[in-house]
Structure formats: structure tokens, C-alpha cells
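This document starts with one chain, in the form predicted on its own, laid out as C-alpha cells.
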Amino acid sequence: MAEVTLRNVSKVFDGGKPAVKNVNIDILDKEFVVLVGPSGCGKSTTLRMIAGLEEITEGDIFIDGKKVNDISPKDRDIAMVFQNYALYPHMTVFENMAFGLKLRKFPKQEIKTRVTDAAKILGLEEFLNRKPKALSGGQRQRVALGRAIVRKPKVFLFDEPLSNLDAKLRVQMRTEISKLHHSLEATMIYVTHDQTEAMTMGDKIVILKDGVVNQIDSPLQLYNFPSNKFVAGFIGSPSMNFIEGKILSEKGINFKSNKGSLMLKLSSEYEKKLSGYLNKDIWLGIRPEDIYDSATTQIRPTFNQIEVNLEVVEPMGNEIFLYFPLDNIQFTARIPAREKPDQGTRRQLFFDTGKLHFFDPQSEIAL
């Protein structure tokens, strides 16, 4: 397989306006690394230039060593699975996968044994003298991934494979990319604006916004620490909780919301961190799951307990998400499913005060 690398890659389309900016990308060889980000944020448009289906304005793209940025698509050693499945509806399964080999001139019995591998690998035996409208959307997607997997490329592009499947098999899909990942060894590089496929496949994830990275991690360093504020609201789900205060200094470091619904004593240990913002606003955050009902959890904590009213209760089987107002902004609070609390009461919540994240309010960036 092979490293790609993308050096101060730029996009410009008609009319001026950048899709992609100075995007510097290293993936090494046999690597997973999802592009995420929500919809315009350029992640499509840098899996088409490595591709070669979209110009770069500036900059460079190598892969496995070579640069690529004059080489046509269908000599870069590439192979891309996109959304939509890409199929011919007028030829069998077998002659779909086998069609980039017939053009490439391979030989016969090169082609029936790499198309026979390909299907058992995907369980697509039984359907090989099948059409297209004679299988699912999960069968017809693996198809799409059996025409890819046949050319035996260097690189395996994914454009959002998974978008057209309902829930359920997008699971099952999601599961079947991860295994063929490890079983086939490869370089592959997956598109995708659900951060839970990202959070869930990527060995590395990078995150765009607004043709910018903003972050490239792997997935527990991207929930743990987040570069910035959008970062931080962006992975997760329920995503974080974000509310803007001031850190004062009574007694110990204290953060108090520019509303005065929230009041958190805080540990000794955000006083060098946060030394620097006393008396100024700032963003405090914290994921749903870090706060906790103190009548169902096993957790006594000893101050920073709240009162809040419950607007919604939501029950999801194994937990609960509450939502309740704080400055006027709407809190998330994610609970195992012990004991379901009523819509409309007062109850007792508190914040883990050792998984708080800050931020500048200016440049967003964590502190």
C-alpha cells in the first residue's frame, strides 16, 4: 500500500471563493483516516483532488512518494467508492466488478479469481449473476466496495459510502469497511459529516471547517482535548454543553456564568491555567455525560450541586438525556436509565469539576 501526503493544498472555484485552504495532511501506510466535518467544509473536494477529479489550485499531493498533482486519475494507483454506488443496471454483479479489469486488459482467469475472492471476502457469492435492481442498497454499496477491492489499488478513497442506507445497516457497513481495513491492510481514506462513523473507524480523524483543519488526532484525543470551541461542540453526542462567564477569585478559583445560574468551585489546579483570565470572560464546556443526578448516581459529591428545572425528558433504553435551562441556554445532561425522572420537576445535578474544558472567547482556542 502507501503514504499519502498533502502539502499546502489549496482549492479556489470559479468566482474566488476558497473550498479548501492550506491543507497539510500526513497518512501513512495501511492508516484509516476519516475527513469530517459538516457540509461545505471541504472534505469532499480534498478527497477529489487526491484523487485527481478536482484541479488543485496550489499546492501538492504525493502518494506512495510520487508526486501526483499532473497524473490522471486512472494512473494514480487509486481506487474510489462513492455514494451514490456507481453501478451499471444493465450488468451482473460479476461483470460490475470485473469491468475496470476488462479495461485494464487483464487476463481472463486473473479476473474471475480476483472478482471470486473479492466476493467471498464480501459475502457476495450467491448474487454474482445478479443486476443491480435485484439487491439491497447494503449489497449493492458491497458490490461498489468488490469493484475497489478487485483493482488491488494503493489507496482506497470512501465519498460518504454509507449515506443512502437506512440506520441499521449503516451499523452493519460501517462494521463490514472496519474488518476489510484490517483484513486487506490498507491505506484508506473515508469521507464522512457523521462523527459518529468518524469517532467509530478512523485510526486518525481530520477535522475541516470552512476548508481549514482544525484538528488531526485520533478519536479519544479529539474527545479529550479539543484544539477549539468547535472542536469540541462538533464530536460528541450529545455534543458539549457551552456556557460564557467570568473566573473569579473568592475563597479559591471560581467560575460564575455572566447570568449567575451557574456557580463552580473549582480545584487548584485551573488556577495556573486560567490565571490569566480572572475577572474575564471566558467559555466553560462540558459534555452531557459529565453531569451527573445526584439522587441515581453512586458519585457523593461534596459541593457544586445545582437545582435545575426539567424541560425534557428524553429515555433512549440504557440512558436518559435531560434538558434543562441554565443562562437561558439549554442544558444537555446524559444519565444511565436507573430511576426516569418527571418532566417539569426540580432536581439536583452536578458538574464533574476534573472534565471542565475553557476557552478563549475571542480565538475559541482551549486553554
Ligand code: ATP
Second form
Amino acid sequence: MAEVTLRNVSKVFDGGKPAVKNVNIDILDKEFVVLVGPSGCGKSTTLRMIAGLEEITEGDIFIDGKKVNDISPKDRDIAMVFQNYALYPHMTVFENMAFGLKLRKFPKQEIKTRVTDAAKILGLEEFLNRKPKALSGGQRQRVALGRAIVRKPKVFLFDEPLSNLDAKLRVQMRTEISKLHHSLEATMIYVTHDQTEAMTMGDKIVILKDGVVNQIDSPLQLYNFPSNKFVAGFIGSPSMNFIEGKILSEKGINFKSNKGSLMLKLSSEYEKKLSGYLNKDIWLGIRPEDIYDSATTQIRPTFNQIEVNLEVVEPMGNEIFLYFPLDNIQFTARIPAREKPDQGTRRQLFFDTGKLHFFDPQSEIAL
Ligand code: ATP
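Having looked at the form predicted on its own, could you now put up the form predicted in complex with adenosine-5'-triphosphate?
Complete assembly follows, chain above in first position.
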């Protein structure tokens, strides 16, 4: 059992502005929770407060219901894996993995069993006698993972552990950590700035911005029901398209962008939802995959046809990204890779008005 609870946790570094503001997170036993957000949003500081490496300015942190504010890191029963591996260069892989257990005066045989078991899980058996400099980046990161696993901690904390690896290895290690989570049945808290990592690994994702929690939800909930414009733009790649305009009522309900390049007829279901925004400013958002190419699409009643100028066409192999301007804002559509449209040509696209997102212009909260 290992639940981690943050209650009204804040952190102010000496004389500075708050790095973490009034954060509340409930992490359940065996859950994989990802803290994600742009650089400087307070992810690492939050993780370091859970680890006990950073003092809490205000609020409380509980591990399994026990308040740990004043408990030293080594007594919190947690293990942390860092971006830079932090391996001892003069020790072999075995010695690096065994080091923490030796310090805690575990019997020799127990250390051997735990290290060999972890090496087996991580595919490191043949490297146990090597020094870190004779390992690849991915292998070093595995040793850092092994060092955490042998401790059998209640909670694993990861601080951007894959940032130093190349893109292919990152994807591979990502799946290995997910498998590890499954087989160890441990509570894991994982910090990253990479929304793909967050979406693919997390049972639950905490989105931070400027030290404030913006939304806590499952990956699909975040994707389909972002609570505000920031979350909507942060989750998803390529990002959601945004354009400002007004809601008008002429033969039903319509959206018209400020410079008039985008006019959408909205279905009656929006009438109630947007009734307070008639003739008022509003942000519209639509994901690139909700804009379709007329050549590859069966028309549905919710579709609005728009003619656009394809400024850039990017074939990705399995799909194609189309870039085109509306009101001088660059929009992106992702379409299936059947036939590649020519760059610089005009194209009919459909906006799926069943998939629109709207945001208040001031608060940027989703409507
Ligand atoms: P990154 O992805 O760049 O690592 P992060 O989301 O992990 O960013 P933190 O490292 O938690 O962000 O930092 C949050 C804020 O606190 C930043 O504005 C940072 O400059 C500040 N900060 C972090 N550590 C300290 C420190 N030791 N002293 C003063 N300010 C700090």
C-alpha cells in the first residue's frame, strides 16, 4: 500500500515568487501519475518536496496517511530516478545497484538476490561487471532504474528520466517503464515536459502551469474534455487550432472569426451552451484530426465546408499534415495518407462542428 497525498502544498524559494501554489493531488496505491507542464511550471519542485529533498513552505504531504513533512528522505521509503542517471563511475553495474542496500546493511546474499532479480527484469545480466562508461545511455538509465528497484520502495519518483536518450530509445524505455509499473505493482510519480510521455504512461495526469494545477484527469478525459485553453493546447500533437471570433444568431447559431475567414454553422446543441455568448467574443478550438479532407471523407450533417490555401503539406508516412492560414493564423489539419495534395493549391476541407471546443475569452475556461 502506498498512497501519496498533497494538501495545499506551496513552495516559495528565498525571496522569490511562489514556484508551487496550493497544490492538491491524491495519488492512489499502485497508480502511475504523471506531472506535466512547460519548463518552470513547478513539476520538479513538487516531486522534490514529495522526496523530501526540498522543504515545504506551506501545506502537508502524506505517504500512506502518515504526514512526512519533517521526515528525512531516507526514511520516506521512496526511490528516485533522475535524468542524469547519477551512477558512480568507479563502480561496476552490480556495485552501483547494490550500493544503497549495502549502506542500509542488507545481508550479502539478500543483496545478490535482489540485484540479480532486478538485472533479469531489466536485461542487464550480461553487464553486471561493466563500469558505466562502457554502457550506452539506455543501459545506464536501466542501471539507474535497477538501483531504485532493488530497494523495493513504496513509491518510485522519476524526474525526466528519459530526457538524455535519443527519440527511438525514449519510446522503448517508455514502454519498459510502463511494463515495470505493471509487474512491480508500485506507486509511481513521473515528471516530464513531454505530453506524449504523459499521455502514454499515466493512469492520471496532473497538468501544471506557473505552479498551479490546471487539471487532473485520465489521458482521454484531458484530451476530450480539457478544462481550459491552456490544457487544450498543451495536450495533443499537433496542437489544437485556436481562433477568436463571435457567436452570431442568424438562421440558427453561427461562429464568425474576427477577420471573417472562418464561418461555421453550429448545430442546435450549441444554442444552450453558448447562449450567454451571443454577439460576444469567444475562442474556438478544433483539433487537427477533426478537420477532414474533402477527397477522403464521406460528408456528414455536422460538417462545414471551407476552401483553404495549402501553404505547407507535410507527408508523415501514415498521415499528412496540412498547414493553411485562417485570419492570418496558421491552422493544421491531419488527414489520411492516400493522395498527397499539392503545396500552394486550394483545397476543400470540412470542419467537424460536432467536435468544436469553446473557451471564454477572459478566463479561458472551457464552455
Ligand atoms: P523544468 O522542466 O525546466 O525542469 P520544472 O517545471 O521542473 O521545470 P521547477 O524546477 O520545479 O520547474 O521550478 C519551478 C520554479 O522555481 C522556476 O521558476 C524555477 O526557476 C524556480 N526554482 C527552482 N529551484 C529553485 C531554487 N533552488 N531556488 C530558487 N528558485 C528555484
